[in-house]
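Shown next as structure tokens: one chain only, the form predicted alone.
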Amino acid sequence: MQTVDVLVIGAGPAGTVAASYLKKQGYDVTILEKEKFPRFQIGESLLPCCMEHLTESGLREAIEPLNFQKKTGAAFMRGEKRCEFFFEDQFTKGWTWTWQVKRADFDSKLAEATRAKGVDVNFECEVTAVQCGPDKQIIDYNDPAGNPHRIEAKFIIDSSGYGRVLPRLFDLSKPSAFTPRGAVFSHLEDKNRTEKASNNIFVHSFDSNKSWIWAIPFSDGSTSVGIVGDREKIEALAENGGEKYKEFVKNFEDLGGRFSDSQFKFEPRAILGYSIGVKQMSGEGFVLSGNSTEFLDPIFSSGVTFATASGLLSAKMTHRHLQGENVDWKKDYEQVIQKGIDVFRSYVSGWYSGDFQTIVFAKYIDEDIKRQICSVLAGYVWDQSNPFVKKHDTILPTLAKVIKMKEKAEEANS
């Protein structure tokens, strides 16, 4: 039986950010990942709070060669509404920039590159049961072919995404409190891409906020476009080939006319139900990370983000109890990683309620608000001295009624 100190499970940005990581401190480590490489995945804008993830677990300089597409902010329509922030006019102290990607090859470069480290990377090898216990852990898996074999690891990491391993061998998942919502996307040729447009995601607000379409620029002159709304909403776009999700796309107001001749990638996919939660992120000689603890919604592109931060502190604090250190996996481990996903739950309960969106398409925005609120959308959900983020629970709906109040108020004396 093959013996490791740590096995990780799965290897998109959350497991090779770890395994590399922990290699890098000289652990034996060995990466299962049920899916044949190169594959597709949506999550394809990222933020740049993940570059210091990147950096710190040595896999940056790995993508840097791809040449993806630069991402400087983030841009918010709503018909003729328009507010744009530059990461470079953002209120923490961090990186101002940083890619918008196309998974199937950035999540390939990232496996390849922990690989070439020297972690024991093994696609198409699927987990079937794990033992847990207070020193060893035994996890059986079937091998490409179908072969079942086993391998004893001191401690898991699962990073296995929407795959979920543990939390559906171990019962840990629990329903989300959103609304059950689903997305319709497919790429598409961007010839009427206009310089400024190719570097910002795009995100158009429609149907009473209910809706929203994305458009992610690529470097290679596509784009990704995709449509998220409730599950009725996506499946009537989704049907039929994806033939009402081609006619919104080519048609829909906001876009000016952008795609009306562009040709689609590949046929449309659709994802349904995709927010869940989970009770911990950590047991006996296992930790979850990525999205194998908590999905919310894919608006504000904070799943890279989560996966590359929760990756990165789960391989330190087992580096720490691996050296026989007493860790508090509950204060040091899910309470911080929690109070992120927090902020941006908050976040995504504004923009669904509309109060994000009184915000930033108020008559005016006051410049230091703006940068605060930048910094969120940086991924930078951690920083304290951020009223936006220290504050996160109250300050949007709070803020939003002074605006309405305020221009009710103008309406009523012009």
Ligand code: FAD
Given for the second form:
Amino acid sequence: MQTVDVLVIGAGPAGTVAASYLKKQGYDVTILEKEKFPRFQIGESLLPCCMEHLTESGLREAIEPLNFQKKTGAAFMRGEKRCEFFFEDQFTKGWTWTWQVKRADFDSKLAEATRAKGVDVNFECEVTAVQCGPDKQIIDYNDPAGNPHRIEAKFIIDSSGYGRVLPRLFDLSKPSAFTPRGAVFSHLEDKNRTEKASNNIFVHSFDSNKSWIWAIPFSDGSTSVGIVGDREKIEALAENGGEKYKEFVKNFEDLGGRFSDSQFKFEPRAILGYSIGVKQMSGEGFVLSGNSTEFLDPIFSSGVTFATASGLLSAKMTHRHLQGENVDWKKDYEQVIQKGIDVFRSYVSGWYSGDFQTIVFAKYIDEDIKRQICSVLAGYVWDQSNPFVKKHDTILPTLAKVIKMKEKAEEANS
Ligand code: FAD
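Having looked at the form predicted alone, could you now put up the form predicted together with the ligand?
Full assembly next; the chain just shown is listed first.
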């Protein structure tokens, strides 16, 4: 039976970052990936914070020559209202830009660069069963021809994303507290794109903050456009080959005709009910990273950044564990990742309750507050010196309440 130090399930951003970091520490690392790459994946707008994780794992250099679309900020809109954030003007000292990527190309390059570092990356190999123990983990998988194999590892990092291999096998998933939502999306020709629209993700809120639409521009002139909303709404937009989705994207007033004569590059796809939690992120012989842990919502583009953050931290903890240290997985891994997730949870709740919009679309927004919110939007959700991180659970509703009271008083006085 083949034996390795670390077996990583999945070659997405979480898996490749984890595997590359561990290879750098001298371990024998194997990745088993179910799909043949390149494969489509959603999650195209990155956050500046993930550049740190790509750099530390030694993968950023491999991505640079692909000339992905540079992303320097995020613009939120609701009808006539508009608020733009620029990552160069933020509270936390960190990366001021990142990329918007077609994940088929991005993930393929990550996997190729990971393999070039000496990681054994195996495509079309689906993990089917796992037995965990204190020192020895047994993994069953099927090769591309469907033949079963067994591999032994000292430790497993589950980075299987929406596949959620270990949460499924070990019954670790727990339902999300969020309303079940969905998304329908495609890539479109974008001939009417302005210079401004090239560097930013555009997010339009509508339907009394219950729905929103994203426009994520790519460097080849095409743009990803997706609609997010309650499950029933998305099901209706997606039926009959996404007929109503297409109509909506062409005619939605707030998009100002940007896609009115655009060609759709592929038939719209829908994903429903993606928000999910997890009871624990580690156990005897394994750790979960990326979407195998918890996925909240796409609104603030946090998924890939959490994948790279948790991929990197899970690898660092695995390294310490394999060095014989008594790792406190709850404190040093789960609580750290959970802290970041909880910050974004408050912002996602604030988005759908309308508090976030009340703040960013207010007549006046204090520049310091804007900088602090900007750092959250850049993914720096572990910076406890930022009040919008530290007091994440109370600050949005409190500030929104004050703004509403002030606006009401102004209205009464006018
Ligand atoms: P993945 O990228 O899913 O990679 C996991 C890999 O594991 C896959 O390649 C899969 O084939 C493999 N795998 C699965 N099962 C098995 C198995 N049994 N054996 C072997 N391999 C297996 N995030 C952003 O950052 N920005 C965005 O703009 C954004 N938009 C989104 C929009 C929507 C509608 C949704 C639902 C999500 C969005 N996300 C976004 C989130 C993003 O898609 C994920 O957070 C991100 O892809 C997670 O990366 P990962 O490495 O954990 O998993």
